[in-house]
Amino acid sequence: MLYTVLPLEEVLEGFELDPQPTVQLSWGGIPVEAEPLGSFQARVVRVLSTDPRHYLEPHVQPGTIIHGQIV
């Protein structure tokens, strides 16, 4: 069950689209999942660490654009 005040169309918007490919990498010693954007950039999708302190680091918050060699 899903209880929400939002219209169902808004909740399910983009549900049928294929997800973007992601890569797992270590950024600043913190394992993250990122979406490559090209030209040595990626957007952090989620933090994969088991250390709770890593979730407070501003440089790996979801949505953050990271720059550098993305392998």
Contents of the next structure:
Amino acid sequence: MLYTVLPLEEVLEGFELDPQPTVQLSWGGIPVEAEPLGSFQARVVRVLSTDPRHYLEPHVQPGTIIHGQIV
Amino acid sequence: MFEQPQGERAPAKGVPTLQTIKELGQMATPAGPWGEEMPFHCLTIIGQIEGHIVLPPRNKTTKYEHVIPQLVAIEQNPKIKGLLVVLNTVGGDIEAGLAIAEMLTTMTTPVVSLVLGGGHSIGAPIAVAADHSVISATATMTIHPIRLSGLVIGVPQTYEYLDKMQERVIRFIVQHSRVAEPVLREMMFRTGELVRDVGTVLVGAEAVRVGLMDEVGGVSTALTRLAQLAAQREGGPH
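Mind pulling up the form predicted in complex with the partner chain next to the form predicted alone we just looked at?
To see the whole picture, the full complex is given below, headed by that same chain.
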């Protein structure tokens, strides 16, 4: 149920496109869900931790692009 | 597994927050240090509770296999003095929901639940599983019977099975809250309150009045209770 001034077609724009598949990984000891962008980059989707400190770490904020190597 | 780079990705100084959000979809966090251990952990239960079936990617889900190991880790960590469970769920898998509820209720680490927005269906047992349950004034909880939507019940066994599932949920809620069984059953099968269904919607204080939840409040209420429970536990025998 939505309660918004935006027209529904604007809110649901791109709804028919499937979201990118995600992977779970540990980034500096913080469990995150990320969307892979090729082999060496991924964009953080969400943090999967219960430790409140992990949500304050700037390097795993959702949207951040993390660089690394899949090992 | 990703390897951690050294000293990379430091956000550029002086970049306005709005610009950062626009370009990367990310938000700057308050500056640290965050070195000291926080005494209470926070578990968010949002969207659908996912169990045996992986839901389509459009659904926002709380996954059983994420939550259960975290609860095990919290229970074993003596530095974690309490757990705040924040619920905003539309319900979901009964067995996954009951599993999370059973885990929460059997933890020695103090647990306080806070229902924000909604704690519907299988969210109710999870909310009452905590040592103390808080509901925000505008949050709602829908109590309704378990059913298979869109399916015609063809054989008596199907009904019996649903009835057993129903009993498990009712028993759990009655055992872990102040709500009386006849009251809960009456609310569950009430007609005239939900548009196309039987059941009851409880808003904030009503959930406390019927005895389902303990208190109306917010984040400070929940954290204060958690601190009290943690202090009691520290003082008491182990």
